[in-house]
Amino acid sequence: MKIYRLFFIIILCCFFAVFMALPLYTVLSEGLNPAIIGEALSSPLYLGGFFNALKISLVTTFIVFLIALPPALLFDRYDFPGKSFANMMMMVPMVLPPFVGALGFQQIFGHYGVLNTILQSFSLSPVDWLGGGGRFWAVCIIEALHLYPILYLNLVASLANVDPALEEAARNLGAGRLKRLFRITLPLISPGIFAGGSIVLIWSFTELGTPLMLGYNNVTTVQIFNGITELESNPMPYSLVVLMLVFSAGLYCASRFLFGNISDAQMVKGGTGRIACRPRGLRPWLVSGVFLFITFLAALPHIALVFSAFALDWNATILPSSWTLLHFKNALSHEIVLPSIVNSLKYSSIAMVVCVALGVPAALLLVRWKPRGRRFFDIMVMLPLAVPGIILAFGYLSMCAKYQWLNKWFDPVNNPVLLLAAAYAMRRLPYVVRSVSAGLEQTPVALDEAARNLGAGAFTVLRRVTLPLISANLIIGALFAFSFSMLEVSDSLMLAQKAAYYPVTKAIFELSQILGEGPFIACAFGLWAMLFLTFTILAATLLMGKRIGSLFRL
């Protein structure tokens, strides 16, 4: 093996050893205490938190499947007005973390919110939508409306690889639409269902921001968050994290067993592919209406957020009764807002550089170099997608608490800059690897070989041939790494403990907890974040099209 390849493999393994293996080892070594685990499992409080987290993940994934499947089938089979814009519309929910969208959701479903105002206008009694079990359903709905694009993109990509001749043969044998769907189409796209569904399942099981924002505290993630101040004296948070890690791994394995029996190799694309047909009459507009309706539902929390950002008074009215720009002024003048923007730019820029520096060679390793143990490296670089962010963040805190010498560089209290940047980079590295890998797979190896035959060295070929050819994919990966790092939730809420080091999402959360105008200032600040990520998503979708779904695969 060439020396530079060996050097990179060593660097990559060291990075994962410090920022993936060591945090997980610290959590496991502290949390694998049978007595404490037994206490957690026997406690009605903690056991209830686990069951609530599990119920949230299962219900959310089911809702996501119901939302994502119909538009994916329509997109694959029909030509309709605005089809080229449909993918971008379906990405709308990803422009803001769901915990920020919860601010808008509360304005719609609160006791004096929009929905109750409409009910009262018809002389109906108001409903306590967010009381009792309402908070559970609110968490599930918000997370489902945020996560369905992940499954939708994977379904669209999987349907594009299905040979239409198989469905045609079933129809010729007398199979109806539903029978073809359940007996032919769904089994063939099960790898796509697994690829997107497993991410949704694990993500919703370990989501911290949404239940925390809605005050749904009887769930494991919030219990872990509330226990981070007692790491050195209370072992219970460690055991909760261990149990969550075991549950996450179990959910992943169970979803793979249930949905992943058919491999991608069985998804054989036909020679001509499916030709989208255009329905007659008003049907094309009805298909467009399906996409508009889903996008509208998903955008409702964001719309409410925008209105709240400009609202001077919005109480017991359908729309704000008066408007103002005061919240934006107050947001910019608040002592934690501008520093949080600077902090997030700093953390995210460092994370982006690290992701690109490690992601490009990692993609080359997987696609071009293909050393022995390639499968191991593929699993390793994709592992951050399967390991929940809250578990990694807790692992970093426990790692720094146990190994005091690490605080010289990674002090979560007095100087968390490098720790937050490393946490962001670890979480977003898979997106860069997937994006660059997609570009390398579409770039002929013969071009690199021709340059080498003309005497160009390995680095010259990389700089003059390979990188220019995959520049669009590299830009997409870097944009995703930077923008999603700017709006990272779990790491930001747990690792930034002093106001001077708050990133954007931690500042939004702290503002939302201030009584009075605090939530409105948080909405104004969240609007800026929403616009920032909207630009990133639209740019990535325009450049990658259907292939953007490959970024969200385990």
The other form holds:
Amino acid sequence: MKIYRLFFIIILCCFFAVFMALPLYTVLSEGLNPAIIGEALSSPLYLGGFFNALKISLVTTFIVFLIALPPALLFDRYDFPGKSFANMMMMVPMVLPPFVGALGFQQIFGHYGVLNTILQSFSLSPVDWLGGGGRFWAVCIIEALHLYPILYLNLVASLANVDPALEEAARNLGAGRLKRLFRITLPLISPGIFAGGSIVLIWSFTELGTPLMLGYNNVTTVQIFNGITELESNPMPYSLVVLMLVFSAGLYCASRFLFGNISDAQMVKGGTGRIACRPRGLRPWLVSGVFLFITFLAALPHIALVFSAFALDWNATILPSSWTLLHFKNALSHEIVLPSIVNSLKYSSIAMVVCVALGVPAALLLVRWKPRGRRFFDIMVMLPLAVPGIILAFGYLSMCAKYQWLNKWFDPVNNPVLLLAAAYAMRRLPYVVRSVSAGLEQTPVALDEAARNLGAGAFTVLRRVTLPLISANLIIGALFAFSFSMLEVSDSLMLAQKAAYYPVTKAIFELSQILGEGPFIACAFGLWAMLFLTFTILAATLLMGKRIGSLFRL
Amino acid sequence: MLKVELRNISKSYTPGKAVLYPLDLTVNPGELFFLLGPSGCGKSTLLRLLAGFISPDTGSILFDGKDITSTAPEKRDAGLVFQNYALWPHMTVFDNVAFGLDTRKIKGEEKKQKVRAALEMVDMQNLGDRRPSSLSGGQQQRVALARAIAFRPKLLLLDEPLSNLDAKLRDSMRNEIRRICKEAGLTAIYVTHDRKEALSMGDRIAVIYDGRIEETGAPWEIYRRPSTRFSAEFMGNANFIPVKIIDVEPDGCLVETSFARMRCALPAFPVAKGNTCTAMVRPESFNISTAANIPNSFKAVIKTMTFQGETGGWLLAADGCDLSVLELCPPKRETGGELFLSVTPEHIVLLEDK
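Could the form predicted together with the partner chain be shown next, to go alongside the form predicted on its own?
The next block holds the full complex; its first chain is the one shown before.
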């Protein structure tokens, strides 16, 4: 093997050893204690929390499937007014972490929220939407409205790969619309369903921000979050993390070995693509209406957030009773806001550079170099998708607590800059690798070989041929790495412990906890974050088109 | 001009399934050498071994006697024209062609002059500013060729460079490529599955089948006097007639078929009286006449005729043996009519039965 390849593989392995293997080892060595796991499983509190997390993930995934499938099918089959725009609008929910959406959601479903005001205007009694079981459903709906684009993108990509002749053959043999859907289409796109579905399942299973924001505390992630202050005396959070890890890892393995082989789906790809038909009469407008309705539903928390950001007073009225720009002024003048923006920019920039520096050679390793054990490296670089943020963040904390010598560089209390940047980079590395790999796979290897044949060395080929050809994919990967790092929740909430090091998301959370106008300032700050991510996602969608779905696969 | 030698070269991608069995091959300096064979026979693998993109399992590759088996592709000085051209879409035609010069640190006026010369050679001097995507297939092919020769390689490798062009363009490009190779004095190795390309352009041809070299030789030799049945079939239509050796003489031998006794040239393999083998006769080697007054002639009955414009393809029955015959300017003849066929001894090639 060439020296520079070996050198890179060693660096990649070191990065994963320190920021993936070591934290996981620490968590497992502390938490893999049968007595404590037994105690957790026999405690109604912790067992209840685990089942609640499981219930949230299953219900969320089911709702996501119900939301994502119809528009994916409609997009694949029909031509309708504003099709490209509708597709882009389906990305709307991704522009905000769901926990920020929860702020807007409370304005709609709160006791004195919009919905109850509407009910009262019809002389109906108000409903405690967020009381009792309502909070559970609120968590599920908010998460589903945030996560459905992941499955939608996977479904659109999978449907585009299905040879229409396979469905035509079923039709020719007398299968009706539903039979074709259940017997032909869904089985054929099952790798895509599972690829997207498993990310949604793991994501919602380990989501911390939304239940925390809505006060739904009897769930494992919140129990872990609340337990980090007493790590040295209470081993229970370790065991809870181990339980979450086992479940997530199980799902990850199932996804990779049972259904994750996307090439199986591509085997059914036909020589002729499907030509979307334009239905007659009002039907095209109905199809557009479906997209509009879903987008409206998904945007509701965001709309409420925007109103809250401008509302001077919004209580028991459908719209705010008076408007102001004061919250923006207050947000900017608040002592934690500006430093948090600077911090986030700093952490995210470092993370992006690390992601690109590791992601490009990692993609080359998987797509071009193909060394022995390629499958191992593939699994390794995709592992951060399967290991939830909260587990990794918890692992970093416990790792730093256990190995004090690490505090010299990665002290979560006194200087978490490198730790947060590394955590962000680790979490977003798979997106960069996937994005760059997609570019490499679409670029004929003959273009590289032609350069080598003409005398170019490996680095010249990379600089003059490979990188220019995959520049769009590289930009998308870097954009995603940067913008998702800016709005990373779990790592930020857990690893930034001093106000001086708060990133944006932690600042929004802290602001929302301040009584009085705190939530309004948080909304104003959230609006800025929303605009930032909107720009990123729109740019990525325009650059990548349908292929954007390939980023969200295990 | 470079001499290329392959010694005991073999290659397999999966254990136990050889793509190339151990083979030896020599390409002489300045030769336009063809690797000809059907899809999957290993000819492109052989070319990629020469280019250095893959390494052989056994054996060595020598350029002018120097072992370059483990030399990196970028250090071999072998320009490769890819089947799909592999032009970089983000560079102009000029930049594509100049790339090999850049990597050799040739700059300034010298670089421009060499690029211009390469583009002139392929008649593309006016399109240097264009992007590959705005060029036709034929123009892209010319740019790919210019790129491969601009840095004056010692060896030119061509991987089915004409397979994506239409028939008319392919014909004109054949002459162009041969002219360019000869003008530049290049040793060139050309991979194709198109026998017409190999016959019309090559100085020598190696016929490859199932990872082995069936035979090497000049186009005329391989077409007229193939040494294996596969070569004979692959190079063009042929009649295969079972024969028995009746007599062996110093200048030829006498063979018996089901329909006649005929004289033929001595084969390359040893024969003795009483041996059986197969005689190969090309359809155009037969002469049609109405009288049996010449040697090696026999009677045949017309079964069908396929009119092909300038030629006619006759299917004739000669005592139980169907023969395919090609005739220039065919006259009208009735099905079932009788005629006489003759063939000169040099046009009957005896092939060993395996």
